[in-house]
Amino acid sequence: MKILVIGSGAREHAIARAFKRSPQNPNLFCFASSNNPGIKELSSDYIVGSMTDTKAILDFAKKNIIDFVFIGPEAPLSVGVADVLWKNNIPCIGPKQSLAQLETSKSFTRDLTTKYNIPGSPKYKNFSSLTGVKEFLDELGELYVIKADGLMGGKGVKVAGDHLHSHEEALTYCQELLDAKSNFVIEEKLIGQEFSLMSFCDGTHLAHMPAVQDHKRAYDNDEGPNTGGMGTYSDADHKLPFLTENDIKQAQGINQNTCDALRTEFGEGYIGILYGGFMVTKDGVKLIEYNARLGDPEAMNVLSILESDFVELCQAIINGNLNQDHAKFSNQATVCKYAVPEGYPNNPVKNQKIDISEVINKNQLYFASVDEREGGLYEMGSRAIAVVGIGNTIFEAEQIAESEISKIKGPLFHRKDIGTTELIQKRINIMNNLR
């Protein structure tokens, strides 16, 4: 079996130890932006070039005869490459490219729930102008976020009182995004807390991944700027401590509603990973955004706890018979977090040497933005290393990846405060004071 993963983050390189952990031991190739050690030392061939050429992946894939490809991030998705390879009759875990428009677009998302009845949508509106925008702003108050329509990198959302902090800063946000010629969504902004719930899809049927939470922002206490995610972490039950059983099953349900509304829109379904970003609150679960792939970094955390053949579950995906039989995930909870340089987001040092000689349990590091040259490794300038801790509560997760993490060495800092008692009680808290 071989077997070709798109990508070189710590994504990626969960994604290739999932794989490696099959019995049918497969052979691994991987086309990547950057040299990632973790997954090198996986593969059998392993080449740099542009996530978006798609003639160089096409190539790379026929004559390495590869067996089905798996997508990691995003902007292959967005120029069709799923779309080139089958084609070319190769198999893909990623959706094509009008499919993928759930995360290139977020009016074309937020359009789709409207026209297919998909609970759980904000009361939104998209402009290409400025047009109606000081009356929908007048309409919503001070709760209202605004989002870029297009990909922006997790970066370009703004939200009211947390970036934005009256209608005339959002007006100058909404023309500089006027400027970069992106057009916009203004939606209401929700109150709750966020969580993330994946399910695999084979077009028809879903598999669905425990709930993780992520952390977006820099600091401890959620402060400071947003960026890719600082760390997740995910419970032992699979739910969250501040969800019920009922909040997961509208999340899960909004998921298999989208499937079907895609398979509807566009006459064939989606095959990949459904990745939606939901905010429960006092009036149930809202759909934030959906993404076109597993994320990063709650990848680590599912794929470290997935008990089941990860090649079987992606041959179950290609075939359509997908069930939840598919992905069965071990009762632990994992903390995941990252270490990331000095300055990041903003003025991130870079090139700076890093030790993780001193790390214990090597397998539950992930290879981010590193480099390895003669003597070592090298932070590259984004988050350069996650960490996972398996444990049999949050609590104990928690303490094996802050354990972990500080055994590395080098300009890097890591949010102390993700998967801690305290942080959670707080999030549960929020939600006892909505409901």
Ligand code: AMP
Second form
Amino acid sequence: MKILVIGSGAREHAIARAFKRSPQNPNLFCFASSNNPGIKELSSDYIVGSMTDTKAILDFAKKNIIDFVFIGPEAPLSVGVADVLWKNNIPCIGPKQSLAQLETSKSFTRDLTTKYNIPGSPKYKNFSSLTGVKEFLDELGELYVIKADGLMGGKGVKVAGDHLHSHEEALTYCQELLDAKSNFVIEEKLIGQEFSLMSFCDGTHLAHMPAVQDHKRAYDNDEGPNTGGMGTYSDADHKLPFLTENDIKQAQGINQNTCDALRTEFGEGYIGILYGGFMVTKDGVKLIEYNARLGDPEAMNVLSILESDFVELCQAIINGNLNQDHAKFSNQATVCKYAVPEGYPNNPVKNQKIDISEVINKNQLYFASVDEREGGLYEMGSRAIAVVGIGNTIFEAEQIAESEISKIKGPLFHRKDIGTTELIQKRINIMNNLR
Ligand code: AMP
Ligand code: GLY
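Requested next: the structure of the form predicted in complex with the ligand (the form predicted on its own having been shown above).
Below is the whole assembly, all chains and molecules, this chain first.
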């Protein structure tokens, strides 16, 4: 069995490890965007190239007679790498370009869920000029969000109260987007708690993963600039402490409805991961956005406790006979924390040596933006290493993650509050006050 993983962050390190745990003992190949010593060690062949170089990816897959491909990041999905692989009879986990619009176009997703009456949509409108913007902002009052309609690496979204403080500022931002030739969506600002619910999808059937909560802000207490995600946790019962059974059912239902809508819309199924970004509000679960891939860091939480054979799970996705039994997760809690360079995300230090020798369980370290040189590890400027703690409770998992991450030496920092009882109680209180 030969499997090609595309991508080379901590998410792909977790994907590679999950494949390597399979009793089928596959040979792994990696088409990477940079050198990742963790993935390299697990791979039979490893090359670095552009994530959007479809031809190079296809050539590498053909050369190695790959059985199937797993696409990690969104960039290859956005340029149709999946289309080209399938056309060459190479099965691929990750949707084709048109179906990946679920992530690459905010307006596509809002229009789709509206057309198919999928619950959980906030009020929204699409714009390609300033016409009607003022009126719609007046209708929404202080509760609005403006989103550039394209892949912006998380930087195209501005939220009233956080980034925009008046309708004037909002209009200025809309004009900036138009100047940059970007259409945009304005939507109602949702109030509540965010969570991620990801599902494996074979085009028709879903197998759901445990719910996870990410932390986007750089510093403790959700302060500081937005990042790719500083850390995440999941609970032993696969819910989250501020969610009810019914909240989870609603989110899973929205993922199933979206899978069905995509099949109807395109006449072919969505094959890959449906990653719903949800907000639980006083009026139930609402959809913030979709991603067409595993979350980073969410992948480290869920894949660390995946009990099933990941190769078999992917084969079921490809064969179209997926069911929940293919994706069994242990009843343990997880906490993942990222060690990031000092100054991250705006002015990160780079090319600095870091030392992981004191970390006890290196199997729970996931390498991201680090390189190996002259026998040492160097941080390269983005999120460097993720550490996962696994325990019977979130509290236990947090203690392990915190103790291990504090053993990584170098000019790095991490969020000490992710997964702590104090922060989680705060989340619970917010939801209790809202409901
Ligand atoms: P997105 O790229 O759509 O996930 O947006 C990035 C972040 O903006 C989300 O993780 C939320 O924190 C916030 N956000 C996006 N849409 C909304 C919304 N309708 N209401 C409140 N916050 C939102
Ligand atoms: N955890 C955020 C993301 O993967 O987009």
